[in-house]
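Have a look below at one chain only, the form predicted alone, in structure tokens format.
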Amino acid sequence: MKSEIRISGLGGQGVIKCAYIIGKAASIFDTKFATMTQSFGPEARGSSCSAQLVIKDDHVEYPYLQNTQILVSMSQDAYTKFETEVDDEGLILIDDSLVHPTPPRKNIRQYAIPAMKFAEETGNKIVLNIIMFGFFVAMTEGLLDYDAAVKAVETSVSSSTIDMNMKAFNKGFEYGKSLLEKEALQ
């Protein structure tokens, strides 16, 4: 199994760090390889930023994108600039508080959650990353181990705020079971 990825946003909004976490995840708490790669603009915040992750069951021999199968996008601009960049079979996830999609190409599955919304109903707009984290752990079934996401988290953040991200982490990983549930049931 391989997958390639790449977490979408601004400069500012935890896009490199919820890129962290995912591969640390993978690579440290479960049993998989995964490179991450990153690109911003010169500008502290409000930049384009992206992160590139490669994840597989084995060595990643090459640690770039080749054929995007995941995007999750927290911004307008990050949104239009990947899009097309998607596999015809692809996921796309957005924070639709943010991101005004167009309908979805061919087969990619498209969800959305308004994780800005979600965010700031926590008093700390700090936690979209980690709100978006939980969301791509739930919509990506299977990819990270909920035990590894977790621990993930846990270490990444400072002791001061683990239980504010975990709040979030769950608040994103519920809304996406919940959307697939949902779909299930159609």
Given for the second form:
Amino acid sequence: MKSEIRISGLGGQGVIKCAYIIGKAASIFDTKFATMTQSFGPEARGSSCSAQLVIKDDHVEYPYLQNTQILVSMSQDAYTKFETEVDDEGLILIDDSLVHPTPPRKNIRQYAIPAMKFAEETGNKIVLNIIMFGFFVAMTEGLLDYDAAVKAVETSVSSSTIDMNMKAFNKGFEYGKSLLEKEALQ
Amino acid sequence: MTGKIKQIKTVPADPRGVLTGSHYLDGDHAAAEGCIAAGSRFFAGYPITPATEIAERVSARFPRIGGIFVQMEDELASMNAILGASWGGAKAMTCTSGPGFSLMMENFGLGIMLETPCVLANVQRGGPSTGLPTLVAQSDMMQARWGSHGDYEVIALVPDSPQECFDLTITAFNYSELYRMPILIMMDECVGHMTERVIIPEADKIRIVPRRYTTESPSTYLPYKADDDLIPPMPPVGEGYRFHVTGLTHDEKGYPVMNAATQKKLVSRLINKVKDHAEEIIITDEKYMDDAEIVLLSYGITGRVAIPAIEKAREEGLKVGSMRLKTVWPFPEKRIREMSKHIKGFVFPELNMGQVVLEAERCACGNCKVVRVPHAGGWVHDPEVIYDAIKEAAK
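Counterpart to the form predicted alone, namely the form predicted together with the partner chain:
Below: every chain and molecule of the assembly, starting with the one above.
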């Protein structure tokens, strides 16, 4: 089983941190292998920025994406740039308070969360990426173990902000769960 | 006849420097942890992408464990500072990339001439000149071999993952003490900036080679008198040993003697202390080699990128093996020469336009095909291109 994931947005939104936490959850608090690579140019400091993750049950050889299965976008530029590379059967997760999506191609499943709006409601926009991470954990259904995801957040943020970040994580996770439940009822 | 390298009793790593456990680290940070675990407590450097994170992590970690980090005015000074620190008794390291590596070359040669244990990591990026600061290449491999003037041998280790950045940095420090010379770690931007799980063992599982000090008394000690294995033991500082070091051609006393006989004796020993111990220095990672008729040679990130191509070829019945060089210099020439007599060909992808492959061609002596798979850098190979080269070698 191989999952190829791109996390994208603007430099400063915590795009790379979000990818780091996903990789850490999979490879430190679970038994998978996760290789993360990231944009390193000036784009990582303000304009479109992205990180790539390859998660496998065994050793990752080729470190970059060959077939993007999951795209997370937190900015319009990033969505426009990377939407085209997503596999026809892939999954796209966006923040629809920041991205105006196009109708999904082929069999792509596309879900949205108003993550920035939620972040502003918590009083600190900095947790946007953690809300997206919670949403990611819910929507990828079992790719990451829930407990591993929680530990990855707790060990990746400063100790004084753990509560704030865990609230953000659960906000994203619960929103995702409710979307999936609604979909199941339809 | 050169003796086997003297076995020095290893000691466990200092637990204060060892972050035992599983970490999600990039290659640069893992190399920094390897440096600390190996017992280094002196680091001098000058920031440059994509090597800065090594220095950055060391600078954050050293003050808590009694290490000294100095951000120098440039790369020339950085290299010189670690040579001085090493003579003062420290295990010392620096790191750089592309243009900085060029600047370090003169004093790297001084380190070779003075036989100074230390470690230099080059996180390779695209060149020439400033080239591609944030993008991968493996195009300094021949510079690593021949970049400083004069005749000498080098030892260069090449990691393919953050885990190996940690492990091989420790090996580099150990080699630097065993062979009494600067050791190169030839990383690349992809490995340096790639984040993966790194397992750091308990301190007593990490074996450290301590400095090989002389057993002679201060009155009889000669700083460049080598043992049977061609390695001259070093003097402990502050214990009454008086010595002189110079970049000029010197005799066993360490004083300049500039004539052909002394030059021959010294340069031959600098070369033979590596050449005659090549079998002990060379480390490879091999896969599918038992039945291999085609051998894919590689090092660093390119070895990983080649695996999907090798597996695709094997699924089609092509007997391809992988021999990834963790030690590129000294080059495993005996092994390649021997193998060339029995196989159809070598395939050698590199992120340069053809550097280490020249060595494979030299050693194969026309006995079998050697297929080059050059790449100018900026990204890694497409595994399909490597697969096509394997098919070409199989024809």
